[in-house]
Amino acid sequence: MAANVLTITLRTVVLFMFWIFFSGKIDATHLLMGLVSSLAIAIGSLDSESEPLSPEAAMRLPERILRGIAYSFWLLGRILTAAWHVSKIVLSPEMPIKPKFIKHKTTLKGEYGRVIFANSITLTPGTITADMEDGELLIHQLDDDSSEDIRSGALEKEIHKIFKDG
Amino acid sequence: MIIIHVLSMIFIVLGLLVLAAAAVGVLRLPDFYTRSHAIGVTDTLGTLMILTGIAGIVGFGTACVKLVFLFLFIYLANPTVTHVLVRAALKSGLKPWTADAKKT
């Protein structure tokens, strides 16, 4: 029960922040309406199957979010370089492409880590995750340079940093 | 203020040029899989530049926060859709184009 209260509180806070940003009105009526609906959704979206958030996990959240933001900026830098690289390829007259499927075994164990990894690969121009089975990814690459970060393990290393506390 | 407006315009025009480059890529690349890569440029570099430009014009406020959420949504939804499309193509047996199979 205590864990449920924690989950509800966290969800309400997040939803309420969304409400404030999207409505942009800070008078009593709007805030109260937002708070009531946030609470209603937080309670209504509880399901018995997902395991409740433990206080320890909740304590780790802020740090993880900060590291996640740091990772996003790192990834953004890589994406910009890759986008520039792909643009150059498609605009050059001889179009030097060497498309092929490559296999990559990931060292990431957690579900979230793997999803972030697969999503980051597809987000980076030049590489697309086509399939993943038991941690083995099937990746389509536009040319050999595109998949450099994946093959060298640089991308995985950055994701490991987010989840280093387990 | 005028400087920010000019900068925003430059960002939007650059974004449009990136979108044009990606469109050229979609037309020139040989098959479905490689074309998906060109789309990737559109939704990363292109949207980033255009949304940055718009954010400069609307200024700091709730509209700006909404643009950030729009940006985050695009960055989450686009790879998912691209992945599902490529996976579906692969499962239905579409053969990928290779450089040594035929010369354009």
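Rigid core (definition): largest C-alpha set, two forms, superposition within 1.5 Å. Given the structure is predicted, the values throughout are model-derived calculations rather than measurements. Residue numbers count along the first chain shown, from 1. Compared with the form predicted alone:
- Relative to the superposed core, A154 shifts its CA atom by less than 2 Å between the two forms.
- Core-superposed comparison between the two forms: CA of I69 displaced by less than 2 Å.
- The two forms, fitted on the rigid core, differ between the two forms by 2 Å or more at the CA of L15.
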Contents of the next structure:
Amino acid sequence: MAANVLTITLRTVVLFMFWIFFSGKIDATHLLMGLVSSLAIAIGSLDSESEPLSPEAAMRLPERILRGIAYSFWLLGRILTAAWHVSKIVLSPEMPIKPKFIKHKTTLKGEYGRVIFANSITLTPGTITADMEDGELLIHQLDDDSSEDIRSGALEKEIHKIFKDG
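Please supply the corresponding structure for the form predicted alone (the preceding block corresponds to the form predicted in complex with its partner chain).
Just this one chain is shown here; partners and other molecules are left out.
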């Protein structure tokens, strides 16, 4: 029971920090709405099959949050670079696209890391994750350059920094 309280508390705090950051409003009404919403989501996201957050995992949470923030900025840079690449392709009179599906087996072990990996691929212009099963992703790419961060392992390496233990 105490572990569930810790899990709910930490989730609420993290969600509330995001609320404050993205809402841009710090008056009492908005803060109260954000806190209540964050708490409701934290409680609602508990399910009977998920394990409560251990004290050890709770101690690593601030480091993971900082690494997640760093990853977000790294990904934003990759998204902007990919958008520029796709823009050049689309605006080129030759339209040099070579679309195809590729399969990629991820080295990420944890479910959260795999989901972030698949979503990061889809967020990056020129690539879309079409399917993911047992750690193998089916990815549609606009051309070979569009999937370079996937094939080189750079994207997984950055995500692995957040989820060092799987």
